[in-house]
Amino acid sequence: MNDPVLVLGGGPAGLSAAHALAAAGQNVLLVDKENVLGGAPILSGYAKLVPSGEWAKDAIGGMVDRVRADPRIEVLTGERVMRFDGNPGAFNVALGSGATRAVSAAILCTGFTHFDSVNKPEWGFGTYPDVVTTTQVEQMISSGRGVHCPSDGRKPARVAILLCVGSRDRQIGREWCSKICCTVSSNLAMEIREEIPECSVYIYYMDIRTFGLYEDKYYWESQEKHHVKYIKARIAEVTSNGDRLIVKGEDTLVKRPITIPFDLVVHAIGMDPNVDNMTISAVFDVQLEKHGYLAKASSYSAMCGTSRPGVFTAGAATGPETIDDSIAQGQAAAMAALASLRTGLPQAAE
């Protein structure tokens, strides 16, 4: 118990795991390849978080400040783990800087990678400057510039949000639902309407998955209070007539083609596995599931475990996840790691 627990990744899950371990009296070595902590919400400039409505810079920034101020947590940013050897309770870590450290367990909180819309070229991203992603719209809002058309800075009069870009799409090898995109898109649509009341916002969807308690707060409120329009459709392509963007597709409710002009088209991008997962899998000797995320052990026997005893995982490293659930899983992984150290019980996939 004298050696620290390694937490790899300083996003919401990693910050939560580190804080929970330190609060229980356990020393922590927190390593992140980026030069700043906070993960995607900070690095990608998220605006208001779902469902709290807090600004990411305040909510996640507060978690960062809490971790940095804790004397039990050693933070190494701009650093990578190159080798991880040993057994539960007595692992050795080799860092990219050349340093080596002894750790008692590891928690992999390595997150996800945003889908790159260049892989969906028929929907206009990379061809037309006014085709953007939900992350870019978040950045517009969080920067204080507000929602605008990148081509000339004007405020859009009509916005389309296209759901499931990089999710639930077998043609490009993304067979999973990214879980939070529908809710985030409904939230963004309301924010656009609040900022630009005269702007019409349309959401194109296959079906809406504002799961759990999000249904009334986002799906219904966006329609009934903010007058966001939902179109059940299959999108064929996004083109331009020289003045405006043109979204072409089929309204699948009435079985007819639809063509509508827009000023701004937003791709609701999904979550891909972390691009480093193959390397992480090799370094830590843990298995990946078939889509490329870190494979989880059975939750009924080894909460937050992986295929290697003494190595745990939490958050979007194991699949698309919300920020709140990532934080909860970080705490669960911390407790699982502590339990394994104190009891010697195996915590690995069967």
Contents of the next structure:
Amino acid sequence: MNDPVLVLGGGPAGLSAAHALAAAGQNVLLVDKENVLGGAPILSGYAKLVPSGEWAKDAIGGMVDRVRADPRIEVLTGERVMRFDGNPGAFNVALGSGATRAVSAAILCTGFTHFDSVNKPEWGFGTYPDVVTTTQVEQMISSGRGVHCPSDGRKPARVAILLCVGSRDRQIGREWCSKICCTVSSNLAMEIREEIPECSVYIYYMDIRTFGLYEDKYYWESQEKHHVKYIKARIAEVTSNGDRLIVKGEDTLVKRPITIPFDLVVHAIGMDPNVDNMTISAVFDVQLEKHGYLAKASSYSAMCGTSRPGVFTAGAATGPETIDDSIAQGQAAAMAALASLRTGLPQAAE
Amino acid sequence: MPIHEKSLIRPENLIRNEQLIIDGVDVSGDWSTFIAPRVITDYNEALEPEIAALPGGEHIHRCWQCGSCSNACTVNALNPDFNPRYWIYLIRLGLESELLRDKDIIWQCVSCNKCTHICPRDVDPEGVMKATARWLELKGHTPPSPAMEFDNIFSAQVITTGRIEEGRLLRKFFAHTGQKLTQDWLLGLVRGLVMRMPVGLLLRLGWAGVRAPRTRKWASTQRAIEEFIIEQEAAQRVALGLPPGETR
Ligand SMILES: Cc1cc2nc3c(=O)[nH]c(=O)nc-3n(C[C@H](O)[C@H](O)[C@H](O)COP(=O)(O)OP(=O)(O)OC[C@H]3O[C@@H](n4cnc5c(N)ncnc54)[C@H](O)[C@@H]3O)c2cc1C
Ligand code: SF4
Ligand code: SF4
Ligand code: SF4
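Show the form predicted in complex with the partner chain, please, because up to now only the form predicted alone has appeared in this conversation.
Full complex below, order starting with the chain above.
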């Protein structure tokens, strides 16, 4: 029997990888730095997920329970990997607690870090309490408290959602699209309209990227059924008139400046590379790609591989990714790791 | 012409002084050439539901501003200021004063439905044009458009007689809109008809024109239709914040 496979990170990708390995009879060591499993959807308290519509605590919670109950999976939470050396099939892991463990392969599922809106001060986050992020709105909904203005608890009459906050912005060195925030924003807009039917919701966008089957289910549905309005503008500034928030920008379709009052402004924050990636790169001796995510080997010959043989990766650790795709990649990484253990490392497709 | 090329100086604000000398300095020419502030300071959320409450306007909220309708539009090809996409946007944002600037061309839609057949979101832009013209009329911004007059005469005739008789319809419409019956194209049409039509049919046509036949047992149907129309119009006026009123 092989030594266990190390799965680092217990979010959707890691939970999926761990479960798939165990289901194939492989022992697993699942390590997460946080004290609870589930990754971003659980740690940040997401509400209803795209595209299933299931509550995060049920959907991802179910994945956590399945992993927790599996005798082949040993879970270490609140734990980190300090050193990782050896060769494929026979690696050594030094843990933060000082313990060392032998593992046969590693799958890095360390995910992403939410963009910190304080880094875009012109959009008022941190200055005005009623400027919030999509994660905060998710939490307002999932906690049962409902959508409200943090300043005084009132229900907003008008909400602006600003897309691409912390994405697609050379000014702050973020030259990627975070992929899911358009869809998540359409979804949240519908939830706001459902909870507060008299509230108008405006989405300020540069492009709408509700890709694939999310087009009609989220973008069209939000317009057609919930009367969410989409305005093509990248907002320049969020200020306040002492009473309400003032959103300034240019409506590019009528080519006119706008200074519109709002009660609540929501930043659709993007998915940054995990802040730990430099450390992870050093400890596991794997390369990062140019934006700072973990570099992937060729999909055509070494799906879920990294720059180091025997070390695999899946999910948002490798770039902005959806939950469903992270889960799929987790399973693919498990398959790649198992195959490498049974047959030796695959030679690149020749 | 794209919107941004529309003159930013509003011609209606211009004051022209052919001969103006102040303190010996000749300052003749155009005055008030300043550009009014163009900042949008609020959205008027009442306008879109009003248009949506009128027949044809129901799907306006689907529009994603692709511009297919304006590109396909028959009238836009002749008059670039006729821009359905732009008006739909103004309505959705509630830029009423901006919309009113174009009130005298909106009704020019010829209902060719090229826009309807190209719109990827099934907005029914032709319907929106109709609803907008109707809105302008109900709100008292424009007199009833010729198209609306035609519709009214057409439906009045159907309602009273239960059928439609084209000759009478045309005569009434022309009289109502002050057009001559002796227009060249019409004379040509009639001449062509007379030459090609079998005599029996021609006689029947003439007779129908004089006698105004009615569909038998029409009275109860007529009453039902009339009631329905009154109901609909009252509902439309209420949706626009007008008193239910006495139309027709
Ligand atoms: C506001 C918002 C809403 C979203 N809603 C949806 C949605 O509805 N549907 C959807 O498909 N996607 C959604 N997403 C995207 C979704 O969050 C990601 O697709 C998903 O979380 C990626 O899963 P993951 O397992 O790769 O990473 P993560 O969820 O980030 O999990 C990574 C795990 O690794 C652990 N970890 C990190 N670093 C270390 C380390 N150094 N050592 C040990 N452990 C570590 C973390 O504690 C965490 O448990 C949303 C994103 C945002 C920002
Ligand atoms: S998914 Fe949408 S909101 Fe997110 S970065 Fe891409 S374009 Fe912007
Ligand atoms: S129906 Fe009216 S708006 Fe549509 S293409 Fe024809 S003229 Fe233009
Ligand atoms: S074609 Fe349809 S969706 Fe496109 S601008 Fe015209 S009405 Fe809107």
